[in-house]
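As structure tokens, one chain now follows by itself in the form predicted on its own.
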Amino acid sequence: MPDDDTTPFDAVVVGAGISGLAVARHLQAAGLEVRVLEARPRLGGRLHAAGTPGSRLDLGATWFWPGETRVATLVEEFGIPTHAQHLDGDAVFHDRPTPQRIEGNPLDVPSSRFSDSAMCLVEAVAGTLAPDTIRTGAIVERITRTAAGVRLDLNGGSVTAAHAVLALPPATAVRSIHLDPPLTDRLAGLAANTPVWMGSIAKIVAVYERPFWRDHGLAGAAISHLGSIREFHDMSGPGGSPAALFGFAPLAAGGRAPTPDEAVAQLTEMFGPDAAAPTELHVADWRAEPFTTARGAAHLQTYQTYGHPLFAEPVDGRLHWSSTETSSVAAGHIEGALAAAERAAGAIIDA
């Protein structure tokens, strides 16, 4: 691996969420010479989890989709175990005093999720790349573009390339990188206006020590437009176990995530007093992880700049943009994330 203060890589990938993974991962199997720099101590970026190795609950990104091939590939690929979205039983809904039950789930859909979290593709993808390939700890400060390449300037020194892969929110990277020179007024302001996938909620898992919705013939799923958390959803492992419910509060207006007990209030008056003793409780408000939400980013709501064209064309066939927000397929899912990967690093391999 050059070193970093004097030989320059063929590309530096700027975060170790799975989408810059997988840039690294493509250049590295075409025989480039790549560093992937994550500001946080941890991998994964929005693929994050809580709990131990083996029954482990997403925090984040937790469903894929039928026809989202890449991510098939890679799940066939590494053997990594999944399981299908539990959808049996009723819905509820809550507009009125009382929650309401609905006959049948008209709120899920077939999905499947990782039955160890997302973080065993994180895992997975991470073990296939070279030794020293990934620094933690390194916050991008400032990307200089010249004629020859690209140099990065960190936290604690600096890294020179040919080529640089934002593999961050859009607006995220344009918020907390210094980028020299400017990016035009288009792409700047499209960049900054493009929301951050999940960087406006807060996501609430309540673990319990049996799926007891089950039991009542409900399938863990409901809306509320009363509470803070808005939609439910059964977040239970393969067989029930772990037995697990989480939810979504947007706060994209500025209000605050609902502290645990608020949490637990609102899951008791959706599912009965079952739901008032979880052995373990996580609020995750992505909207406070600056790096994937810088700050002035939460509050961004214009989807409809998903993928746009600009995305795909390498700044001064220099700086790529890899994350999901810029995929012109399924954007927003970890296929997404994947699809960019794919497509910033074709670039650079073509380049």
Ligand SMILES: Cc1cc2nc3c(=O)[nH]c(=O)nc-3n(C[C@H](O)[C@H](O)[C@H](O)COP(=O)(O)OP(=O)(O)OC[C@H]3O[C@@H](n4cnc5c(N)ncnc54)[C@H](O)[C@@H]3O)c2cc1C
Second form
Amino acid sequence: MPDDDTTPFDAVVVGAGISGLAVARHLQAAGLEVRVLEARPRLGGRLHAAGTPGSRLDLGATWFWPGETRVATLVEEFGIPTHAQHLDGDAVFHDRPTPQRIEGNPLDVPSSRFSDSAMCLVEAVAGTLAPDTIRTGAIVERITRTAAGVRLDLNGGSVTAAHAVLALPPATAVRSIHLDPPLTDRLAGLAANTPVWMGSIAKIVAVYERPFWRDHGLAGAAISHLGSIREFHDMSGPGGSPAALFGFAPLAAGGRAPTPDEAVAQLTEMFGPDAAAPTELHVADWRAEPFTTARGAAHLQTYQTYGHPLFAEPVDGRLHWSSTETSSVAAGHIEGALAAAERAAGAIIDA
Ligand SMILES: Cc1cc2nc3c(=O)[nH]c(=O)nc-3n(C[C@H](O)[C@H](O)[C@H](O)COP(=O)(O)OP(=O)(O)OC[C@H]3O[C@@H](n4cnc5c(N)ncnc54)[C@H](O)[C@@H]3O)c2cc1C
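Switching conditions: you have the form predicted on its own, so give me the form predicted in complex with this ligand.
And the full complex, kicking off with our chain again.
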């Protein structure tokens, strides 16, 4: 459990996802005293991976796209290994008892992947922070705006600062952190109704000895209107190693994530008998992660509130929003999380 921090900080950042880490980096570069409080025992939030460093597989974000300059700049600055998404081959379409092969791959677009997972990005940004900036296992439960600044009460202890940054999905923030005094009805409603990007998805990752689907001229891309996993993509490392497929099972409308056995059965139905024996199978159910999707937030589907101008206005000049959902550019993406961080940090530095 964290102890009390007795000295006030210039800013406290709630959440060590990529957005919170990027805020902290900008603020420390401007010479400010910063604390990052992270509820989970790990960093990265919706960037998360399985496996051992060198060949990790993303259980959260997978791709970045041409024109995402903030991600590209970090990749370049830190020399993060990347490779192109595999596109070649035919896709599979399943809307009748037997899946159909369709010529070409209309499902994937040119994009890049982090060869050792998006955790490389997390580790690179976290590695720029002053020692002891981040506390893990620190669950922020209440934020009180005072005349002097903000006071954050945690699962153990409290922290004071001039500014607080909510670097977590707004719908999760307002459901799990008591904000005192309350937000205006308009802002509270906006935050409560802004969906958590990918917050009600299960991501299924299957690892194989080799990318057998490529041998059959398949791209690894597929759409299913029948199984619980609705889309599939090749998620192999550079040159096809490690060989992996991944899929998304949407859960916003209810239902449950597929079990590993159900996932393997659907993979086999889509890609043939070679898919029946993965060497590893992961089911990451993001709807079941309370620090991503707070209870009661999984059904939200109205994405028009992303990047709403109210998220760019600090509450009482002290409480700032920074998560991908609050970004006016590339909201939902890693790029959006980095853009929101720039905006929030800029407002604090200007103040
Ligand atoms: C399955 C999946 C696939 C995706 N695919 C892509 C993709 O291919 N490309 C792409 O660009 N994006 C993708 N995304 C989205 C991308 O992961 C997010 O845009 C990005 O990681 C969001 O970062 P963030 O810092 O805004 O929020 P988060 O990563 O959610 O960080 C919020 C942090 O706040 C912490 N927290 C929550 N509550 C508290 C509390 N009370 N006290 C303290 N800490 C708290 C959380 O533990 C978390 O670490 C995907 C996401 C998922 C889940």
